[in-house]
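Read the single chain below, which is given as C-alpha cells and is the form predicted on its own.
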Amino acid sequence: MSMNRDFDYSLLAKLTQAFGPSGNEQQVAEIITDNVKDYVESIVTDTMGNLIVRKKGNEQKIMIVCHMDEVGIIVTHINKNGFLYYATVGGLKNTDMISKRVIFSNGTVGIIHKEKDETIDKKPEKLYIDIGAANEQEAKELVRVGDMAVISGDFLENDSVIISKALDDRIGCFIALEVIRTVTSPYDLYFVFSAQEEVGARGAKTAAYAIEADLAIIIDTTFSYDTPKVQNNRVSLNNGVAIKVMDKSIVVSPAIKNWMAKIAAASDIPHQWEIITAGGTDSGPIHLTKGGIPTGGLAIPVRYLHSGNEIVGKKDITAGIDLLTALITTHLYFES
C-alpha cells in the first residue's frame, strides 16, 4: 500500500484544537458525532461520557477504542493577587510547564511560571498561572476553583509531519473516523471514543463491561525514541504503525500481536514493535474486564508527548489507517 496517501487533515486540526481535558470531552465528542452520523447505525453517550459508535455486522463483536481526553490542569486556589495555583490532570511534568500557555474552556489564557528561586521537580504547588488579573476578585470573574485548562498548541503540518497539542490521542480518533467512513466489514464493530484515559483509563473499563466484545483493538500513541542521545533502535517516527507487545498495564497475547504483524506483512504495511515499561493505555482495564477480553493495540509514535507540541509522522498515520482496516476486514486471530 502507498505510504504517501493524502488525507484531509483539517478534521485532525479540529480534533486537536478542541477543548477536552479528562471528564470534559464534550467538544471532541460533538466533532466526532458530526463526522460519523451518516456512516453508522447508532451513536450513544454512556454514563462515563464515552461516545460509542456502532457499525452493525453479523459476525463477532470487535471493540475499537481511542480516547478523546487530553492532559490538563485544574485550578485549586486563587490568591489575593489574582494568581492561580493548580494540580495536574494526567501525566504532566512540572519541568515541562514553565512558560507554557494554557487555555480555559471560556477562552481565558494564562501563562505558567514558578515562584522565584524555587526548585520545581517535586513541588507543583510552587507553579502558578498568570491570567493577567489585577487581584483575586478580577481573577474569579474569569476562572473559578475547579475549572480546567489545557496546554495551548497550534496545529501545523508539512510534507512529512504534523505538530500540535493533543495528538495523544486525537490522532487515534482521526484514524478511527477515517476507517468508519471507508470500511465495510462483516464484523459487529463498536468504535469507542473513550473518556478519562489520561487519569486511569476509566471510561474504557465501563464501556468494555457493557459491550462484552470478542476482541478489542486499542489505537493510541507511544513514545518515539529517535531524538538526539536517545536509544534509536526502538519505535521511531515515520517507520510505521507500532504493534503493542507490552506496556505497564498489559502483556499482549502472542497470538494477537503475531496475527497483527502477519496481516501487516501480507499487506505490505510498515510496522514496528511497541515495548515500553512505563505508562499504559485503555488496553489495561479492557483486557481484565469480566472474564477477560482478548486485546491488542496499535500505536502511533509521538515525539514530546504531553508537551503541547507533539509531533507525528504522516507515514505512520497512513500505516495505522491501513492496518486497522486490514485487521477488521480479514479473518480474526482465532479464526482459521
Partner chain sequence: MTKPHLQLAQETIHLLAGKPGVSGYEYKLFPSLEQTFKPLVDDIYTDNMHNCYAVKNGYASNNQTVMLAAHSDEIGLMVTHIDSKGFIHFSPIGGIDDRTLLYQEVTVHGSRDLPGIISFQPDQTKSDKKKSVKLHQMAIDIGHSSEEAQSLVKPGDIVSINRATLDLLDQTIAGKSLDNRAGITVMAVCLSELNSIKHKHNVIAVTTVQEEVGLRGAQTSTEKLNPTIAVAIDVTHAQTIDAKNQVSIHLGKGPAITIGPNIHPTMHALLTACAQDNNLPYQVQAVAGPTGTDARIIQLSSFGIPTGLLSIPLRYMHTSVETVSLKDVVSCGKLLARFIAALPDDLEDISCS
The other form holds:
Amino acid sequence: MSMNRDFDYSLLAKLTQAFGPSGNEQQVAEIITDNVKDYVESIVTDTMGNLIVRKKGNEQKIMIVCHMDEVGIIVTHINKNGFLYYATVGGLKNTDMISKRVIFSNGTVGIIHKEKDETIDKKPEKLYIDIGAANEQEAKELVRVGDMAVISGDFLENDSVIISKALDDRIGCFIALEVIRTVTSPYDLYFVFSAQEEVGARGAKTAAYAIEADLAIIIDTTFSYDTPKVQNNRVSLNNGVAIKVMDKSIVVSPAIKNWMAKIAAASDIPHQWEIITAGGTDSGPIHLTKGGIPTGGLAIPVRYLHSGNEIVGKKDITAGIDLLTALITTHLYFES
Amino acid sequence: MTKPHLQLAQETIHLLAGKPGVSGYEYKLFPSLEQTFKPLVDDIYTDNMHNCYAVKNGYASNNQTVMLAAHSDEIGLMVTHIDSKGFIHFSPIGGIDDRTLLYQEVTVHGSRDLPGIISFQPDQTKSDKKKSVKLHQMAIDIGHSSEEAQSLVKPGDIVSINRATLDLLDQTIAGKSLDNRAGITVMAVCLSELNSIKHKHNVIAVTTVQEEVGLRGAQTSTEKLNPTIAVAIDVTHAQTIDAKNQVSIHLGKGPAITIGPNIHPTMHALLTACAQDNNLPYQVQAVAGPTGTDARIIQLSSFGIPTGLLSIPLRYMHTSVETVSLKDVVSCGKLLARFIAALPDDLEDISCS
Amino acid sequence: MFLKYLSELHGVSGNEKDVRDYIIENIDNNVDSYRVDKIGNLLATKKGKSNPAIKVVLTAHMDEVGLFITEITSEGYLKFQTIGYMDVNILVSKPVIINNSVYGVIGSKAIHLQKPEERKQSFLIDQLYIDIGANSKEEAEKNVKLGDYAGFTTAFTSFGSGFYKGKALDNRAGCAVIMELLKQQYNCDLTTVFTVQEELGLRGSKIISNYLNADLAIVVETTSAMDNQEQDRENWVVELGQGPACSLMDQATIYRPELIKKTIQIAESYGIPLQLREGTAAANDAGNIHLAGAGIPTITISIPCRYIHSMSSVISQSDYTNCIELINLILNNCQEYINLPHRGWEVMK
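Return one more block: the form predicted together with the partner chain, after the form predicted on its own shown previously.
Every chain and every other molecule in the complex is listed next, the one we just looked at coming first.
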C-alpha cells in the first residue's frame, strides 16, 4: 500500500528553518497552529509551552507526541572584544562544534571556533562565538547574555532524501500535521507538540499527567547507522520507519511493539527496529506517569543527528505517515 | 502443611533463578511467580507493566497497607542485528560488565529459544592484550547460517544468560539473577511465616519490574497502591577478597538493615528492634545518599512513603555466579514477618518524624 | 555416543584417569591388547589382515585444559593456576567442579564497585579465585586440598543446525574418532595411542617417541577456527563445515608435501570435503612422533573447532563424521603413503 508518494515538503522546510531551541519553541508553535486550526476541535498551550491539539472521538484516548524543540546554545558571557561564550542546550558535543554556523532569533549569525593551539576538552569555555562585532558594545546591540542560538542548516531536497537542520524532531511534527489533516479515527486523539524534549523530556511529563491517555505513541528520530564502512543491518536510511523497541528511557512493552509490527506488515509498510542504549525520548516520562501509560514509538532514521546537516529518507517519511495512520484507525493492541 | 523455611527458600530460588526475566520482559516469569505465591496469599494480580501483586489481607477491617517490593527483572541483552555469518550482535539491558561475557552460554529468545555462546570476534585493531574485550567486539554464535538465523531471530529479541543454579557448601547457593530472585524468595518466606502469625494490616508483596533500568516498576506500582509504609527487599555487596576496603557486609551474617536519608528513621528503628527482640542475625548498612534500589523511588511517591530497606548479602553482583547464603534469606524473611506482626495499630504514627 | 561421554568426563592434564578408563572399557572388545605406561599413556594394538602388514599409528591426546588448586586462603577461597594455555579473561563468572565432587564459582568484583580504569583492564590470574561457599579455611580443607583439579561443567549437546557444543572437544573429538575407527578391521597393523599431558608441552608423546616405530603416523586433533567473523577471511585458518583440515606446518612440525598431496588425492577421489589448515601457530603430538627413531612419516588431520581452550567449544557434525570417514579411507589405502620419494611441492597441480 505504501509507495514513495510525493508530499509537499514546503511545510517541512518552514518548520525546520523556524527558530526553536528548548524553552523557546514559540515560532514553531505558531506555524503548527496555523496549519491545524481547520482540522481540530481544540488548541491549547500549557504552562510548559506544549501545544496540545485535540481531534475528538468516542473511543479510547490516544496521545501522539512529537517535540518542537531543537538543540542549541545559550550565551553566557560577552567579552570586551565582542566575542561570545556559551553553554550547550541539549545534547551537543564540543568536538562537533568547530566552524559551525549558529543563528539567533533576530537573524544574527555567528561562527563557533576555538583559540589557536588549544585542544578541545569537555569544558565549553574554550569555544567561542564570533558574530563579527568589533567590541562589547557592538555585540550587545545584537545579542544579550541569555539569548539562545541554533545551528544553521538550509533545507535541501532531492528525489530520495531531505537535508536540513532540526529534522529532529520537526519531521515528527510534519508527520503529525499530515496525519491530522487526513485521518478519520474513532479514537479521542490528543496531538502533543511538546516542549523541552532535548533537555530531558520535560514538556512530555506534564502533558502526559494532564491528558492521562490510554495509549501514547511518540514520533521522533533515531540514529541511522549507515556509513561507508558500516553496513550491518541496523537502522539505515530509506528502509522504513523504525518501531521503537528500546532506548535509554524505555523498554517498550513487547505487546505494543509486536502490535505495531503486525499492523505494519499487514499494510505492507516498510519498517525496521530501533534499539539504542544512549539517548532517551519523550516516551521515558510518559510511560511512567501516574500508574503507567502504555507507550510505544515510531522513529524516523536520521544521519548526523544534531549537526545542522541532518539527512532523512523520503521512503521513511512516507512509511511513518502510513504507519501512524494505520495504528490510530485500527484495533488497539489490548483489544485483540 | 507448610514447608520448613529453608526448604521453601531453596526450592523457590531454584524455581526462579534459572528462568529468564530480563527488564521489560518479565512477563515470562509470571507462571513461576504465581506458582510461588498463590499458596501463600489471598489474591494475586498483575498490571500493564507486569508488576505482580500478591495480597495477604490483615485481620482488621480498618487496616492499612504495607507494601513489600522486590524486583523481578534481571540484566540481560537485546539483539540488535544479525551479521552475514549468522552471528547475533547485541546491546546490554541494565548494568552488564563486558568482562563477564566471554564464552557465556546464553539463550536467544527468538521465534523459539535457541542456545548460543558469546564469542569474541577477532579484530586486527585489538593488539593490546592488557585491555579487556568490549561488548561491541562480541557476537553470539547460535550455530546457524545468516539466512537461518534471520528466520529465527529478529532485532529486539531478548537474550538471557543460561546458568543452572548451583548448591555450594553450607547452604550457599550460586547462579544468575540472584539479584533479585533472592529478594522475591525473602517475600515468599515472609508470607509463609505470616500464615502462622496474626497481623492486622494488609500486606501486598509486589514483584516490581524494570528496576535494573531505572526503578520503573516501583515508580508506577507505588503510585497505584499508595501504601502507608513500604519495605524494599534487594541484595547488597558482600565482602570478597578484592573488595575488602570497599565493602563491610559479610555473607552468612544475616540481612543488612539500611540506615540513612533514604530510609525513614522509625522504619529502621522498628526493623532493628524486631531483629534484636527475636534474636535474628542482622548487619547494619549505612548509606549516605539515595540507595541503588526500589527504596530510592518508593520514598518519593505521592506524599512521601516511610520506607525501609532489607538487603541480602551477595557476592559477585551482576555476574552469572552471584552467591548468597540461604540462611540470610530465611532470617530476612522471618524478620520481615515479625516486623509486620508487631506494627502499631495506626501506621500513620510512623509518618511523623 | 562416545563424544558426549568423553566431553563431559573430567581429565585435565595430569589427571586423565577417568577418560582413560572410559576409553579402555569401550575399546576392549575391538583391540587385541592394551597397556598403560608409567605416566598414563594408553596404547592399544590391533593386528591387520595382511601379512606382512603396514604399521600405522593413530594418536590423540586425552587431556584437556583446566585449573589446578594451588592455595587455600584463610577465608576459605581457592587460588589456582591454569593448566594448558587459557585466556584468563574467559574464566570470570563461570562455575567449576573440583575433584569431581565440589562445585565452586569464579566470580568477579561487582561492576558497581569498579573504578572506570578497572573496567578497561584484562584480568590477571592472581586476581581470580574459586568460591565454594566455605566460610573458613578449615571448612574448605574438609572438602578440597592443594593439588586438586578443577574443570568446567559444560554439558555436551547438539547445537544450532549441525553443530556440537561442549567442553574439551580439544581433544576428546580426536579420541572419539579413533574409538569409532577401532570398530573396523583393516589390512594394516594399528597401534592407537591415547596420550597424556599434551597441553603441558607434548609430554606424554615425548615418552612414546622414545620407542615408537611405524610406517605412517596420523595425529587426530582439533584446530582453532577463527571463522566467527565477517571480515579478514585470511585470518580464519579453517572454516567449520568445510571438512577436516590437513596441516601444512605448525611450530613443531613441517609436514611433508607428498603426504599432504596423497591425502588431498584420496579425499578428492572419494568425495570427502577436505581443507588445508591455513596457519602455522601452535603445536601437537606430531612434533614428537615424526622425530621418533629414524623418523616416522606423519600427518595431522584436525577437526575445526571454535572457541578452543574455552569452556564452550563448537564443532561441525559433518566435519566430525567426514574426519572419521577420511581416516578410514586413508587406512584402507595406506600403502599409497609408503616409500614416497621426496619431491616437494613442485609436483602439485
